[in-house]
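Next up: a single chain in structure tokens, the form predicted on its own.
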Amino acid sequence: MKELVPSPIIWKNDELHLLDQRLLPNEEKFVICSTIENAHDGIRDMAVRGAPCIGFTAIYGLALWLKVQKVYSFKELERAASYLKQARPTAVNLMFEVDRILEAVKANFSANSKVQDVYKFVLSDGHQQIENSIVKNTKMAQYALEDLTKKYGVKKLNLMTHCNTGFLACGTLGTALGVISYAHSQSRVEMVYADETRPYMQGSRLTAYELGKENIPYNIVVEGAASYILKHKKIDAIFVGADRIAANGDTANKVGTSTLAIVAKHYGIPFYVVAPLSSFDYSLKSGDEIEIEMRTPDEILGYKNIRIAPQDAKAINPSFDVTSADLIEGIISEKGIVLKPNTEKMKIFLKD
């Protein structure tokens, strides 16, 4: 995979290089971030996307900030971190990674520490987190395939996914799309159905791009075709990612996920959420407490500077919705799988 698809996040020559996912699949071009402002804008404007890669970019953003400081100040570092958190409010990985690295810096450095030492520490942590993700995501894929094997035996599977949760979103093997990639490597995939994912088209632009690179058979479908596809195409399971998971299992993900889960429930098709523990937010009792990012109406009213709607049209553009836990067959993390999630069952992910 790494040889076929450009890495979406690269540290090179003391700068952060982000594969501009707004231009895919037609152009493979990198945005070069030399400042924390560049990293913030890359997250906000979705040059980089996917919960894990957003978190990694934030770590490198702090490294970029530290690189140009003359002296170390933890209070100023916290301000820089707060600035990065504002880029995408729903994606908990952003907050998780920023808070985690702040705690690590606080534990390892004093007010007299050299800023260059702190910079090297944060930079090394960014590298390490990307390396760790391949191990975590492989575990999740294995848990998922084990559960499907219990349900269906070793037959080839027809799978469906929403948005993009693959290499481009995670920097390594993906989460939900990583399950599909892993299943394909085990000769277990018959066909994949990828929602085009309006309005940003992550499915038709990015998921299809990745599936094609891996020679995985797929069809792109519009979200409005979900009922037809689930009724007629013998879908065995649906896998989606998550931007934030509440303590009871309610899950915020790309808008349209909840609709797909409701239709899947109607047809009795298992619906799985695949996400690392950094996407879990146990401070929130339910999905009702998850802040939903509202994006510019322009993403709906036009596409790539081409106006589609009437000039006086208005639009509402939530980037995410919340899927109720009672619609989810299983939530999968690197610690295992919780079937039919609820508040009590979800506590298992908190155990060491």
Ligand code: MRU
Second form
Amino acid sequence: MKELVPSPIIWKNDELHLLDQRLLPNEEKFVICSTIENAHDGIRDMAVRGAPCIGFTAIYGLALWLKVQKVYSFKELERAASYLKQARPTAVNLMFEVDRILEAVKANFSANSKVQDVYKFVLSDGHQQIENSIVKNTKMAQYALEDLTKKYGVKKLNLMTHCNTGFLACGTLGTALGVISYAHSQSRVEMVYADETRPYMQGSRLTAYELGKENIPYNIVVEGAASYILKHKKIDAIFVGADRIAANGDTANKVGTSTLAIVAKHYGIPFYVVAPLSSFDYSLKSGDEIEIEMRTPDEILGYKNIRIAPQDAKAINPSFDVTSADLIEGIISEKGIVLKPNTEKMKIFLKD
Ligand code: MRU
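Let's see the other form, the form predicted in complex with this ligand, since the form predicted on its own is already up.
Below, the chain from earlier opens the complete complex, with every other chain and molecule after it.
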């Protein structure tokens, strides 16, 4: 596992330590969560972020809640779970992990079970999910590189990405950034173009920090430069992550992703989505049904307490957007690739 970057989620002394991603890259400090409320707020306030890490944090949040219960009640556990699910709306991994662990607890425990046993079960599930994701992320990276090799042969690649999808977002290798990291380990990366990712700067703060730690050559670019970069920099492929993928392949990801996909289509550059199956939401027919998190306008009107816009300026701050499936070359998960996704292909993919 790559440990050049501190682990974003650590369980230590019966508490959850979250690397405070709001302070990166300048400070590597941890927020200590000793209650479910701390875990909830860590997700809501983005001390921890990235779809997979949000899901893992929620499992630990339930463990923190169970730790202080006197008796086991499934009904009360469900209530705690629903509180955690409200922390952020778009990344389905949060709901997926919480619902999955509820199912597992229901199947393994009864009303007479000891709450300490349920606590241990949930805690070890949290550890297990992070462990499992190493294997999943590595598979995704291999599928992606195989597809690129089919397209271009074995050559060094110019790649572009948006937001942060690496170790910090996933707790292990990463999804889209995992592909880049893996390609670099195979000496296949010429240059990475990392979108700054306004307004929260996941690209310039976090992706650049991760790429730098691994000595992967990169340039940060502003989202507005997409057309220039794609036209002039011989980009071979774009890799992004996902917060929720609907049954037809429409994909919600960090705001700015769909703009990049539209520009990529214009220049004929393959645009890939890389995400674990926990990011798939087959209950939604299309991306139109995905709830988009609206964040505070303050993130746009200023930066770190420095006001940029006029005092009376207004802003709207959708944190995600939906990329239409017809703009996507392939959706890559631990199960394989769905090339040029649509409802039919996604259905077959899930069944196989
Ligand atoms: O608001 P964030 O920083 O949690 O958003 C993260 C993203 O949009 C990522 O691209 C997505 O979660 C995929 S993470 C592997």
